[in-house]
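In the form predicted on its own, a lone chain appears below as structure tokens.
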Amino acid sequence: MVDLRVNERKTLSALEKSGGKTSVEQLIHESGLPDAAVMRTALTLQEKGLVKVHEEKKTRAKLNDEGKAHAKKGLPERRLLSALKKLRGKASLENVAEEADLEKNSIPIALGWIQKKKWAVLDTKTNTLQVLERAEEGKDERILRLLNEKGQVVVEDLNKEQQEAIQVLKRRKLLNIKGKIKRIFEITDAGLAALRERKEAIEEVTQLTPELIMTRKWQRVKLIKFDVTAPGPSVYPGKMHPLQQIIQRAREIFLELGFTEIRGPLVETAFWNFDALFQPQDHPAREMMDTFYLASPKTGKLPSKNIVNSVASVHENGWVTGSKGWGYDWSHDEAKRLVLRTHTTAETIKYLAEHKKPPIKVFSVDRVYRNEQLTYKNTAEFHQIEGIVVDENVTLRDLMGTMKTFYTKFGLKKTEFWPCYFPYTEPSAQAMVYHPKLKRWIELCGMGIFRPEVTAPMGIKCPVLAWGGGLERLAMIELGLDDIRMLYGNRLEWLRRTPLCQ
């Protein structure tokens, strides 16, 4: 004996009238119930073994605008081959492309495919294209014609060759592909038996209302029992972006350690970005291939004459630092050039020029820019963690302790410091942390004590401990990523499933 609710009896009756097996749309039409009620009831009946649910995937493909253009004119390689045949089977690539009337961006595509299909070969020395053999209509051309005739096709209904051709056109971005799951409901023998029982359907309600109490109707209805252990629907509440969570954690750690946060403009003069840090004006890193220079305005203002003259003297002859400097004529014009800052050290050195009295403990977590190719580990725009400590008796050991505390609070307990070279610190080191999953050491930041050539022009007489490193690498370790582009890709699925950082 199975107790059926009103909606369950209606759903089973609709299934029986439809021959025992039907789609969701037909079931909604026959039962007269809302679509949400039908789906909820059908899934309940499935749990009771009264209904079976079959899922069929249907992938529909149709040509996009570019695909329709190729269907009308022919694929670029076919047009190139036709033009080549008109030119007696051999001609310069320029002449063939002109004869084929191909768009400029289609020529490399046509050339690549005509050689891949072995219809023709290109002599790179003479830039001459020559026909190899007669080209029959390919499977990609046949499916292109079929799509043009029918408008769209169901991929699962095609044969193996046609499905392979669909994948070729998909890779060439000539198709719009849309997948859909079709659900078919089928009544079981147990469902038919339950339906034929002449037992009156039970009216159930989900909420005890004042009306039910006042009319005493609650005595004739049954309140639905809720299964508190049943899984609920996934909920994706609004939350902070994972990278912003990492930034916030880094800020909070330094604030807990007694540091003060500083920020500065994204655009700086080359003076603060390079010259004040004792980086020579002919250094390769200052070239266009590494730095973004502004086109308009091109230049900015320099600070006070005392600071500028001191920095110029340090570069030219070492000034009072005991250094020999770089031995060249320092240029005011070069120092005035505006750049997208390549590191936030430009802000800390500017801060030092205005705040000379120790103790000083400041940090910055902000954006920087470098002219780098976009790869799985590099981007042209990223965040840097930067900071300095200024006091009379601080040493490199104090800096190592600060960095170790910071990374330990991020859960990175194995930290080592390896000696290295940086142009504006001496001694210098790099902080290395052990990645438990990759089982190798990873560099996270560079650090050291500012050289006299950096501190003397600013009037600083105490040791200055400094560090700087990329935040994204730390975020990748924290979030378990192997591609930095995931942090900026705005992929909704990844953003939803990434939990809030602890």
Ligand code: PHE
Given for the second form:
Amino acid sequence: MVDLRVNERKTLSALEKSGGKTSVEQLIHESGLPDAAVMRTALTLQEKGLVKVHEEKKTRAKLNDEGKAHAKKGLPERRLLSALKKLRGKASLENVAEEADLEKNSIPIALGWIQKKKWAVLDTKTNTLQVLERAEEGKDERILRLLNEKGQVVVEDLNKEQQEAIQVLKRRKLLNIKGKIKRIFEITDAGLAALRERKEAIEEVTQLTPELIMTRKWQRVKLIKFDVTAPGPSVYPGKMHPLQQIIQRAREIFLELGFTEIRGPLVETAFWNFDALFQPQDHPAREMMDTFYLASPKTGKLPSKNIVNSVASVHENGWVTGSKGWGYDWSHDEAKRLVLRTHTTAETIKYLAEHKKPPIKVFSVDRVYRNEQLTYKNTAEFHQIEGIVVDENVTLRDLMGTMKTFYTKFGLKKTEFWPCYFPYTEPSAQAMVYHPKLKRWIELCGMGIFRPEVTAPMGIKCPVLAWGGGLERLAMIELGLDDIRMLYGNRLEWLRRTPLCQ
Ligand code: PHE
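Alternative state: the form predicted together with phenylalanine (PHE), after the form predicted on its own:
What follows is the entire complex, opening with the chain shown before.
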């Protein structure tokens, strides 16, 4: 006695109705079951010995574009031969090729085959081609004709000669060939007997429901086992872009440290981007190569006269700061020019012009622009993490401590501070981190204490700790990237496999 499940019974009787032996397609049609269910059931029926599965290979061959062209015009060697015959059976290779009107790259092929088929011979000394014997239609030409007429053939249904010819055309790359396994199911005697038994089919259940329990039907049904090791389909739910996640994390760390976020416009006057930061007007960084200047409108508004005049004096002679300044004539027009901000330090200094009362702790994570060539390490737009701390007694140690805390919270254990130079800070330093993948130290951010030339025109008396650095670099370390362009490339595959950060 064999227990039949519902689908097994359906499949078996569909098979019986189809004459006991039939294809999958027919079984699907006859049983009304979904494809996958028929395949699965047929396999279990085969295991139980109720069905036999015969596999037949069906190879379909079709002419490709080149094959079709040959079917129309004749194989290149045939065309060469016809041309040779027109030229009375003997002629220079050049003339025959021209007469045959063959494409340049087909000539060597035609020549190779015409000799292999012994239709003609080439005298290499004189480069003349001579007809050898009557060239009858070959099996390759016959199959070419057949393929052209029928569109496609099933290789297994062809005779031996035709199958050989198919191989020849296949080697000449004139065919598209696709193999398919065709399965035929046959009901066995045991299968027929099982159908006759007329036992009630066992119902299969994938989920236990309250009804099944209350009606005690669960005792009669078969609960299907789940294969918990089977891989599930991959799902790609929408999520925040990895770069946005890093931005979010940087923000959260500063907020945790008690900072307030500030933001400013992408377009700034050169005044805030450069002049207020004591960068001389002929500073190389201002030149067209680094800075994007706006074409229209070209200029913007300067702040109050007070601030502008003090900045001008600082540049010209140092004003009240004890510095000698840069010693040139400061130009209003140059300061008014509009730029895409090249750093977010433009925002912190602008903030200081309006907020003077310590303590101040502000930060920004925002976009900046520089006219850089696009490479694995540079893009023309990127983000900076910027901030300032203003208070009575803060020092460089506090600055290094703040930065160290930020990077540690970010997950970077080993950071160092190296001395360096910025026109607007003294002392100046840069935070460095070792990139394990690139195997070198990379600069994370510039920092320092604003010089009096910067703070005095804003009316700030306390020390100002300032820093600003790249966010993409942090992202690259965090995400294990060695090419910054990945962050902006919208490569779906990478976006999908990059997990959400914790
Ligand atoms: N603005 C500098 C840069 O873009 C970084 C910096 C900010 C340096 C603040 C010192 C102080 O590289």
